[in-house]
Structure formats: C-alpha cells, structure tokens
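Below, in structure tokens: the form predicted on its own, a single chain.
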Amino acid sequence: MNRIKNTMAELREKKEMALIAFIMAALPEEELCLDCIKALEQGGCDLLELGVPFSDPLADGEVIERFHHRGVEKGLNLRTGLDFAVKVKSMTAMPLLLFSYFNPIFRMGMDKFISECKSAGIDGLIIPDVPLDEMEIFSAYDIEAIPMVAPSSTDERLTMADALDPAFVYCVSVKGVTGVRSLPENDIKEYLQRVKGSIRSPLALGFGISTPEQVRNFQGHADAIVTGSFLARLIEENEKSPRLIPGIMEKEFAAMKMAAQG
C-alpha cells in the first residue's frame, strides 16, 4: 500500500487527525528550509507537502504566491524541486507529496516526470489545475495522484473524486485562493459532510487553517488538515531571525498536533 494511504489509514483508525504541512522547496534558502522540515517532522507533522516554485500560480495566496516568485528569482524550478525533494527524503520519515502546476511537468514530459519522482522518493502529487476529469492521465503511473473538491463541486464531481480512489481528497475550505483568514466553520462543517456523502477516502480540509483551535473545531468533521499560509507567513515575519523559524514552527505545529489528538 502507497505510504500517504497508510499513514492515513494509521491516523484513522486512531481517531487522530493527520497534519499536512505545505512548504516551498528551498525557501527561503536551502538549509533554513530543511531544518524547518525537521522542525515541523518533530512538532508532529504526518504528510510534507513540498511546493514548486512557479510563475503563475492561480490557486495561490498572496503570502505563497510571494514565495513562488521569490523562488522563480531564484531560478528555481521543477528540477531543482525533485533534486530538494532527494535531500528531504534523507533526512525525514515522512510521506512526501510534491505541489506542482502542471506546465513544469507538461514541459519534463510526464514519463521523465514519474521517473524522477520515484527516483526522489516522492509518495504523491498535488497538481492544483489539473481537473477531475483529466486526472486519468496519471492512471497509468504506479503514483498517488490527489484530486482537488471545493464547497461549488457538484455531485457529479465528487463521485468523479470518488472513482480516483485516493488516499485522501483534499477539499478546499472556500472559494479563491489560499491564506490565513476566518473561516465560515458552520458552512465547511456542512459541505464536509456532504462531500463524506459521496466520497469514501478520507478528507483533508486546506487553505486558510492557522490556529489549534480551527483544528479543534474541525475534529470529527476531516480526517486531516492541511497548513501552508501559516507557516509561510511565519517566516516572512522572522526573517531578521532566521535561527529562530524552526523552533517556533516545531512550537506551533505541536500545539497543532496536540488539538489533532483530539
């Protein structure tokens, strides 16, 4: 069985909630990044979500998209992603997902693409503009391919969720794009279960979760949560301190991790 399933299965049947960490690959700076995956691993992160640097990127806030276009500065890409993904998966026993847009891939070719994936050691793959209907193209590749539901899929997209057989789906809180915000928890409660209605894999609730409470409240409702903004917006704000960002991010996450235990 694929890592993420098992670890989702794991959680599960512990009545625990998984927590999926977002970072971008080598952001800030190399070394800063691995030690705040580090840090995350040992404040109780189950699932690393490793994002690539990229031009566009649609599905993303204002904090990450400033991540993305420092990274695309940096000259930082696709490739220079998968040789960063090798190094964390020396250094952590984590499931590894890789965020990507698919342009970088379409341009690698998806065969190459596969290929360094497992090569890296890469477990699964977030490709955000990729619709269901098209994510049969990763059929043919013995790799986790996670599909993307919003509170306006309709039925009909969910059972298409659902025929993907996922290790998880991830479901995305509100319409637009990602960041830190209030959440209308009573809606998402609410969309949640009907998503549970048409989906048999577990879910995991993105895009605005910051604080244990909002995991607490979403306990019984998700199987997991994913945090990205949070943890971006927490480096930017300690940057003139950067020794300091791995030990406040493991601070946070266990605090999380704590609420996820119910």
Contents of the next structure:
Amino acid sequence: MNRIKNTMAELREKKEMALIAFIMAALPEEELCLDCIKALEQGGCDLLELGVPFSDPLADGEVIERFHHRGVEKGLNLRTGLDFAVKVKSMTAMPLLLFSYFNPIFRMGMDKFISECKSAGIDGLIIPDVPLDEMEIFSAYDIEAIPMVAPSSTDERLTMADALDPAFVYCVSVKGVTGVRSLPENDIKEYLQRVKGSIRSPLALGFGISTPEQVRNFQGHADAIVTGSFLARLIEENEKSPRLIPGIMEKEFAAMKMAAQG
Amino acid sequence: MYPDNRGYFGRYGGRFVPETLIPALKQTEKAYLEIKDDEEFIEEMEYYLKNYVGRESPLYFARRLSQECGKARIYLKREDLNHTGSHKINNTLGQALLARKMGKERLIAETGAGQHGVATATAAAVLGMKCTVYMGSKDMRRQKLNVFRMQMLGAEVKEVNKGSQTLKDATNEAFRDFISSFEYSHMLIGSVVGPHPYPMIVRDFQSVIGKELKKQFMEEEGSLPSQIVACVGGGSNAMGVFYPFLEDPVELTGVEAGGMGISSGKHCATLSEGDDGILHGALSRLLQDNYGQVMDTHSISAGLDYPGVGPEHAFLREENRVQYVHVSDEETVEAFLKLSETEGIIPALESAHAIAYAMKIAPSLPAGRSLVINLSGRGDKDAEEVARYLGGMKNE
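What does the same protein look like in the form predicted together with its partner chain, given that the last one was the form predicted on its own?
Full assembly next; the chain just shown is listed first.
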C-alpha cells in the first residue's frame, strides 16, 4: 500500500475527512511557500498537492491561472518544481502529490520523470489534461495517478475510473474551471451519491471548497476535500504583509480540520 | 483512414483535455458522424455554400504573376472571394449547423486575425445563434477592422490580455468558457487543431477547397496540378486543399511564418523548428522551451501567430507526404505588394506567405510545371498593418 492510500485508510478508520491543500510550488517566494506548507500541515492538512507552473493552464480559473503565469515569468517549471518537492519532503510528513499539466512531463520523458518523482519522494500525480482514456500512459509505472471525474461524467466514465483502483478519485464539484463557484450543495450530494454507486475508491471533492461549513456539509458524502483557489486568493490578498500569510492559512485549516473531524 | 477511433494520426492527435470536457467531445463526435453522410445535412450545407458563401470559388490563372516569376503557370484558388473574405466560413457554417443539430444555442470561438471570429459571428447571425469570440489584446489592436465587423454581426468580443495576448491565450480562454458552458454552447474551433474530433471535422469541412480544385484544374488543363502551395498556421486552409490530393502524384507544400528569421527566435515555424508536444488538447509539434513551456511566437500575420499546428500536419510531415518550409515577414510583405500590383488582388498576409514561397521557387521551375496557390483570404484587414510595417522600414 502506498502512502496516500495509507493516509486515506487511517482517516477513514477515524471517520475523519482528509484535507488536501493545493499550493503552487515556490510561489510567491520559495521561503514563504515553504512556511505556508509547514503552517498548513500544522493546521491539519493531511495531503499536499504541489502545482507546477505552466504557460497554458486551460483547466484553471483566473486566480490559479495568475499564479501559473507568475511562475512561468519567474522561470519556474517542472525541473524547479521537482527540486522544490525535495525541500518540502525534508520538512513535512504529508504524502505529496504533484500537479502538472502533461506537456512538461512529456517533454522530460516519462521514464525520466517517474524516476525523478521517485527520488524526490512524490507519492502521486494529478495531471488535469490527461483524461481517463489516456491514463494508461501511467500504467507501466509504479506511481499513483489520480483520475478526475466531473458532474458531466457518464456512468461509463465512472466505471473506467473505478477500474484504475486509485488511492482516491478527484471529483470536480463544478461544471467549469478551478475557482468557479460550486454547484448547489444538494446537486453536489446527488452527484457524489451517483459517483459512489460506481467507484469504490475514496472520493475527494474539489473546486470551490473553502469553508468549515462546506466541509461539515459534505461529511459522509466525500472522503476528502481539496482547497486550492482559496489559498491562492489568501496569498494575493495579503501580499503586502507576507509574513502574516502562514498564520492565516494555519488558522483557516485548523477550523476546517475541526469540521472534518465531525 | 485517419484519424483512428481514438483520434490519432499515427502518433499525433488524441484528446488531452480535462475529463469534464470528454462528454462534450464525445457528443460532438457522435453527432458529426451521424450527420456527415446524412442527405438532408449535405443538402443544407451545399445550399449555404452555394447561395450564401458564393461557392464554388474560382480558380484563376495569374497570367502576369506567372510571367514575372518565370516559366511555370501559377494559379490562385480564390478563397478570398468567399463571403466574409476567407476560407474560414466553410468550416464555421458546417460546425454551426452541427451545433444546431446538437441543440446548442451558442457558439464560442477563438480568433487570431479575426477572420475565424468574423466567420463564426456570421454563421451565428445567419442561423440565429448567440456568439462569443475570444481575441488577444495584441490582435485586437492589429486587426481592429475585424473587431468592428464581429461586433456589427452581433457577436460579443472578449479581450484576452493574458500571456501572449494572441491566438494561443485566446484559445485557452475559449476552452475555459467551453468547460463551463458546453451544455448549451459549442466551441467552434477554427483550425485543424484541438482535441479529437476537431482536427477531423475542420479538415472535412475545408476539403471542399481541394475537391473543387481537382475538378476545376481537370477542366482547365486536363490533368492534376504539379504542385499546391498553402500557408500553415494551425493549418486549416492547407489541410482543406491538400486532403483530396494526398493519394495523388501532386507535390504539396505548406508554408509557415518565418517571422523575423529562424535565428532571431521570433517566428512561428512550428513544423520546421518545433518538437513533439501537447497544446490545446492534441499531441502535435510545438514551439516550446526545454522544460515544456510553450513559447511566445511572432509573425506579421496574426492568423499564423501560433506555436502549435494541427496533428495531421505533424503526421504528414513525418510521413514525408507534405514538405513544410517557411518565409520571413519581409518576403511576405514583398509578395503582398507584388500580387496587389501584378494581379489587382490584395491577399491576406497569411496567404501572402504562400505567394512568397511560390515567387521564390517559380524562377527555377521548368516550363510546363503548374503551381496552385491557395489564396485563403483577402487582405483588406491587413492594409493598415502593412502600411505600418513599410513606415517602420522607412524610419529605420
């Protein structure tokens, strides 16, 4: 069993929802980013999703898109992302997921990329522009690749995701890009119910989730919550006093953790 | 038969988009395969192409240009004479009719030079659909006339001032819209790019160009042309004119935008200089850095200013079926002026790339050789840009 599966199983045992934070690697500055990650872990974050800046992030909405462009302008890329992951691993215990669009990985070459991931201690991958049909790219490698499903996914697609037997399935909560407001809660619950009918793996709900209330509402419906755009916005809103950001993040996550514990 | 059922042309193509979009792409593919051979649809399409677009487009023997360039006979396939002024309308009408069959009420388009945006806005107007066009800020400045035209046609033009501020980022933004709105919107991609089934659909709708040309040339000369030359950005006009000739002994040449020269790095000669990569949903050739970040490109023509290219072109290049070359901004402007002066036809800057290449090789071609240039669009929209370019040259 891999580390992500372990963590999900442990939390499930405790009837606790897992909190997954999405942070863009090394932004706005490397040190501050590391401080934020430590603070998130302190606050109760269970898994970390580390984003690699890409020039054409077409699955991302405005806020995270701005971080992609900032990252690219600073010369950040998959190489710097992997190097940054090593630093993250050295100071946190959370399982680590790497989020990257596919082209940088393709450019590096799959063999090299996977071996780099292994040596950086990356436990899993989220590749937003590799849909289920193309996920066999990863099947030859011993790495956890997280499939995504959406409200538009047909039962046939859900069955495909189930067949991969992943550590969890990422359930997009909106009909749109990241940062877009979620569907009405009841619709999401219905959607999760439908997904559960076809998928045995734990479900992580993401896109537009950021408050303890939301976490509480999805208790028993999802096994994990992913928070991304909310953290990016927190960074943007507090950039004039960057030192405060880790503290704010810790507090927000602590409140969500309370809710996650039911 | 290409593409295969997963959307691959050899190793190129596929569907690299968020899972959210897959149902929309499957729906489009299914609907297209249903209507493509449906008589009623074909009749409707033919009606619009004939009575609305003005097809077939003439095949014109460019006597004076031929004489000036040497011994070869140079013909122009006059897509510039289509309604809205370019080949783009062949595809937008087809896809708009397809969208209507799927019950979609709104069209989303990306545009570089604005020709595809205008053609989409036009199709939306005539079929009574809503239309949103995404266009980069840089392109809105250099193609002002087309922005006004789209607005007059009732389309909403959304400015994209992120990243390159050109076609690449306009396309990203159109995809984001599509991801959020596919239940009632159809993304009307304007070139043979994007995830399956777009490269196939756009190619099929554009191949009316090549089919007509084959018939016209046979009537004119009783044979096939020796060579066909077309400009390539994403590659829709080239794919449309090449496709019906792929099995024939005809030399096919795609001309990319060499911009300020390959060594300057300011160009968009994707097939000549790029590597395998994934952009906008397809695995194809791509201008990118060592880390897979997509590069900013340059061309005097907004319509070719794009770092990617259709996957079928990548395949035809690898198979050595089509030869891909490039010409510079300077050679393009020269050709733009030459065609205007010798034939009284002002070509689009995009198409002027094909003319420039033809002018370059014609002097060394033997007598008896015939060469067809796909004149994909007219150049009214570019008069200002060319004047600016020439003014800049004088000031240097």
